[in-house]
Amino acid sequence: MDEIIKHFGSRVKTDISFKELTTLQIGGPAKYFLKVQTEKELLEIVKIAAKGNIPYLIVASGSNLLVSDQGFDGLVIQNSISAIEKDDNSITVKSGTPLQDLVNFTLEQGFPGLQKLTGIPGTVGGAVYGNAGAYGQTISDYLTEVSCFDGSQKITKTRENCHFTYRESAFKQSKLIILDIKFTLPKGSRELLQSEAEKTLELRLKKYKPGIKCPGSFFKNVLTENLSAETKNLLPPYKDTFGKIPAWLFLEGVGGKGASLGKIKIADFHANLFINQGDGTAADFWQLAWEYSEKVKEKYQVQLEPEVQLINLPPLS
């Protein structure tokens, strides 16, 4: 850390609480913290940390994180590198760019393909990492390549090599750091795209109330093809949505709506929203999520998987 502090000076902070770094506003301290604003800074800090065997964690807006009450005993690097460049119908985006900025840009340019992602918090890099999506549209649909850093050099991965599946990507299984993302988009009608985005946002705001302290939907939806006939028969009448059954349906079926532990509550209007009502703890959040995932497994023989990244916490299965 001496070399990092020598290099970045007073920009290196100590004991910054994850309550300040996540939308959930839960989590203990980051032992060291640094916000980077250029790619050069990001590569420099990662190289120094790797050389000194300093554990590091890269975050952005913190919208999809549940961090333990013990925090992270290492260096937290906040990626604030933001830029969008256009070349004909291709767009290259820095990973720290807010996802909404990219969506707005495509709407202004009349490029369809990302309009249903409006209202999703977080950055483009985070969205690519988790292959974020909504209403049948995903960030990877028109993605063509990703520039990333493997700790020693920059490499480029084609869409095929990113191995995107439902809420998964190759980046979750590797140490690769996402730097730039390139999209090639078709041309469409600005008016129609704007209308569709507005309707999508209206639907989203019914579920995610402004100011709500939550990490988004906590559990992944369940792929219909993975359900047994026995499990399907246990479910109430439902509509298969883009090949998936919503996780809230299973959680609601085991009494999840409105359940609480400490200051953590499952929304009484949506059983897959776990909300911090103020001064909630990661321990209570994890325990509540575990208890209801176990109830789902017992009743439906389905193992729910978290969509949210767990930091310094045990897995839920």
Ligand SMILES: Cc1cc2nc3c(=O)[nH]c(=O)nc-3n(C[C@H](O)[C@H](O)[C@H](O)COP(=O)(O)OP(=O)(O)OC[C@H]3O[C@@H](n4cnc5c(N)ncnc54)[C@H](O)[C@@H]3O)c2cc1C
Second form
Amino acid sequence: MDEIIKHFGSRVKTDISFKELTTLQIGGPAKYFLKVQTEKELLEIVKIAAKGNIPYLIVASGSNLLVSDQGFDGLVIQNSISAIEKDDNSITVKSGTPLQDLVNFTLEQGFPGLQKLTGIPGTVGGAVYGNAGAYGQTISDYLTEVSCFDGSQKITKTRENCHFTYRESAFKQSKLIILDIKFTLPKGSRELLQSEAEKTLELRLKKYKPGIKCPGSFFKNVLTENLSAETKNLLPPYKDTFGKIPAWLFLEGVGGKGASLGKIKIADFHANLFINQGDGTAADFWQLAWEYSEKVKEKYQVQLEPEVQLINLPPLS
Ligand SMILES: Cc1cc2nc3c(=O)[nH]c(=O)nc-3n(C[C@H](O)[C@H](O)[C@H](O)COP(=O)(O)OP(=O)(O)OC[C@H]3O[C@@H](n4cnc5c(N)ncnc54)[C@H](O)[C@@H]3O)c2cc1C
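Could you give the coordinates for the form predicted in complex with the named molecule, as opposed to the form predicted alone above?
So here's everything in the complex, that chain up top.
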């Protein structure tokens, strides 16, 4: 760490709590913490950390993280490198750009394709990592390439090489750091896009009240094609949404709605929404999620998978 501290001085903080770094407001300390604002800084710090075998973790807005109460015993690098550039109908975005800034930009320009991502917290890099999406749109729909850093050099991945599937990407299986993301978008009507974005936001606000302490939906929805006929028969009448059965339907079927442990509560109105009601712990969150995923497995023979990234915690299955 000496070299990092020599390089970045007092900007390197110690013992910053993940309560301050995540929307869930849970988690122990980051032993070392640095916020980077330029690509040069990001590449420098990652190179030094990699050379010195210092464990490091890239975070952005922390809206998809459940971090253990022990925190992270290494260096947490927060990416806030933000910029949007347009060339004709192509847009190149720095990974730390807030996703909403990109969505707003496309609305102003009249580029359809991202309007239904309105209201999703986080950065564009975080969205690409987890192939974030909502209401039938995903961040990868019009993405053409991603430039990233492998710890020693910059590489460019085409869309095909990013292996995007439902809430998955090649980035989840690698240590690649996403730097710039390029989209090529069609042209549409600004008025129509604006009205779709407003309707989307109205729908979202019913589920996510302002200030809610959560990491979004906890479990991934289940691909309908992966379900056996027996499981389908056990479910109440349901609507397949974009080829998926919502995870809440399974969790509701095992009495998840309103269940709680310590200060963690599953919403009364949505069984896939785990909320920190105050000073909740990661241990209680994990335990509650595990108990209900086990109940789902027993009743439906379905293994729910977390959509949220677990840091320094055991897997749920
Ligand atoms: C209220 C609420 C509503 C939500 N609604 C939705 C929704 O509708 N749809 C949806 O898909 N998600 C939703 N989410 C989840 C979350 O907003 C998204 O997953 C978001 O894209 C995460 O971005 P972030 O910047 O916060 O990433 P973080 O939470 O900071 O990080 C998430 C993961 O991405 C990795 N990562 C971040 N940046 C980089 C980078 N530059 N390079 C490499 N890896 C990186 C991190 O290491 C981590 O593993 C919601 C969350 C909340 C709190």
